[in-house]
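Single chain ahead, by itself, as structure tokens, in the form predicted alone.
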Amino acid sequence: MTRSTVLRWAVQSLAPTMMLRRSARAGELGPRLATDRSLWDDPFPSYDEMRAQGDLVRGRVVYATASHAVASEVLRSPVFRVGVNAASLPPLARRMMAVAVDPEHPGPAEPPSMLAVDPPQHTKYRRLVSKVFTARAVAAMEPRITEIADELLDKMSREKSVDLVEHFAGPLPVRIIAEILGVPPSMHAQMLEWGNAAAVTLDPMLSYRSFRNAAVALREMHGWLDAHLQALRRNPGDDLLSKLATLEDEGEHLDDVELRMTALLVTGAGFETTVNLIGNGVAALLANPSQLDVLRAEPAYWENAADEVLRYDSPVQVTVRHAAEDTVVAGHEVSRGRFVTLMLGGANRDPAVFADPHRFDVRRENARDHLGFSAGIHFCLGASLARLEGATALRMLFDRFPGLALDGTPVRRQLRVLRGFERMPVTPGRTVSATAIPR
């Protein structure tokens, strides 16, 4: 395993980290955002600066835009692709990307995933998978999401400081995604840390260390979801994991690879969009206690604060595509082979669609604009799931410590593409009995 691990990281991770660092060093912003850490925790100045080279800025490696119309565009575009067509690309490059998936034990954000693949194959998964991840199946958790959320509100009630990520953020999403997958509780500690470490591996400049320790919790995930795909296979539940695995429309189904990749996509990237948008929401409405206040006097709000926040602080700052053909985008011509990084979160502070985007703002109209959940026929299946736990949770918790308040600084997680907190240590203050507060 170590040798193919070691060129796997070569060659996903080694490589493209030294060619964007290449460029920044030739003065391209957008290998410089991908490269510079200490731009990290803020890079809304540097996406405005971004933003005011152009529309679309061109680099030796990569075009880059911070525009929300030009990357409304390429997401909506049939000729972009998530894919890459290895037949574009130089014989080397050809040869690297022969050698940068496991095959057996691929990641989230790797074919056969739905989140890597093009029509007609994306087509069919996200038709099957539409079928069971209904509105209505959606909306029928919103009772669950709030008896787990009381629960996880109880105990941080008991404590005079918390760590919020570790304690109520974090456990929240992984409790609702173990209950969809049909996980039994005894492995919901293990999901977390199998979630974590998928979701590292969306983030293209990993080290070694980060890397490995990903592809080894990829194997026993992959190995697991094997397991106990077949017992739901047999014994199917009432999650939507077993209705899917049971699922045959027009002659299609999905298969036992398919089904994993599925479970898995939605423990990575479901996960960690849920888990950020709660500890950034948090943030946001501790830094704008204005806000915090026209939510405890509209409680209408929550849902379009919780838009606001994906809006305001995108938990998903970063998505590439790459074009199949030659094409044009805002009066640049792109030739077929070139990728276009997007960067998301600063198309969601872009003036021309929000007025004064740097303000936090909870009664925007149109913050549901953003492109947090991406656009086109890849949008978030989950969308709405994220939604409806990040407007429940915050609601509640802060219905139900209305004195919260940071216990210290905030620790963000050191990576690029996913933005949301380490750890964010809390005092919960006052608190209102649960039985107090109107639902």
Ligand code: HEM
Contents of the next structure:
Amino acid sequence: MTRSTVLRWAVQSLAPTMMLRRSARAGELGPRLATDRSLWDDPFPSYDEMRAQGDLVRGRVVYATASHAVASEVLRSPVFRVGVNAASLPPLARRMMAVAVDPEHPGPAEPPSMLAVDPPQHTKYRRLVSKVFTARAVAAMEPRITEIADELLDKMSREKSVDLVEHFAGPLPVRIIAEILGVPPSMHAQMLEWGNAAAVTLDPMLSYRSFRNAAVALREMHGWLDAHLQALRRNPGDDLLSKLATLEDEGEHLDDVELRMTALLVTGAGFETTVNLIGNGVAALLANPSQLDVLRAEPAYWENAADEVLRYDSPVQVTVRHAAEDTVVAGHEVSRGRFVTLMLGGANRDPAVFADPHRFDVRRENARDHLGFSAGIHFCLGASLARLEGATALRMLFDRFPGLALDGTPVRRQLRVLRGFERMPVTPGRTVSATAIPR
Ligand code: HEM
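Would you mind generating the form predicted in complex with protoporphyrin IX containing FE now that we have the form predicted alone?
Okay, now the whole complex, with that chain kicking things off.
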């Protein structure tokens, strides 16, 4: 494993890092944002700077945009793809691509993950998974979200000071995803550990150590999911993964690898992001107490508040597409094979769409127009679940602990693509009993 892991790290991480560093040294803002960790805590001035340079900023290797209009156009265009067609690459790039992935244990953003394939493969996966992951199935999860949140908040109420990420923002989405996948409680902590290790693979710049840890976690996760799926096939439960594993639709079904990849993607996409929606939401509300007053006076705004968090402090900051053919975007020619980095977090602060974009405003009328869930065919499949979990978690937390306050400086995760907190020490303060809160 070591030699091939080193090779894959060299292709997937070392080579892009060197390329990005070179472009960053030449003054390109997109690569600077990818490589300069000092910009990660507050990337928003850099997004403004990028927009001032143009709607689409041309770099030596990649293009970048922080414009809402351009990011939307690229995400919705059939010309821009997620998968790279190896046959269209020069021989050296083709050879590099061949060693870049571990075909037996791909990551959540590698084929055949839904996130990394184009139509017609994507259309098939999306259609089958959507059959199970319906609006009705999501709505039916609300009582469980409330029940789990209540349980976690009860535990928090017994503490003077707690880490909100460890005790609330993290475990809530993990437990929901675990129920979707029929994962037993004894495996929750392990899932969280695997998910955390795998989440870093979304970033282009990884140390060998992080890359190797992620590779080990992915191997273990694939092995466990394989056995889990076989058990679900033999003895299906009431969970969505069992339904997906036994689904047969017009002769189509997901094979074992496709199912495993879907489970792996839902694991990563489902909790590594929602934890950040809750954490970023708590931080934004504590920093803007007048907005909490608005929500206390008008609780109907909690749903909009979740969207405003997704806009203002997007849990997924960046995604990438490449042009499958020569095309024109915002008046710029983009040639075939070129990558475009889409700064979702920057598009969400674009003043052309959001008035006074750096203000956190839970009553913002068009908060839902954010690109925090992407757009086009890869629009987040779990968006309605994430919205429901985010709004429910934030409302219940602040209802139970009206005096919730920070107890030290929160620490951000050192990641570029995902944006959230590693730790957030808080004092719950006075507790309102769950039964005294109108539901
Ligand atoms: C706040 C929480 C979440 C955020 C911010 C988020 C964000 C995103 C984004 C930005 C994408 C598309 C990336 C791209 O276009 O390149 C995506 C795709 C996806 N998300 Fe989410 N997500 C969240 C929660 C969830 C949950 C809870 C689930 C499942 C239970 C989920 C499942 C998926 C799946 C399966 C895809 C791939 C869809 C496709 O390629 O067609 N996500 N998500």
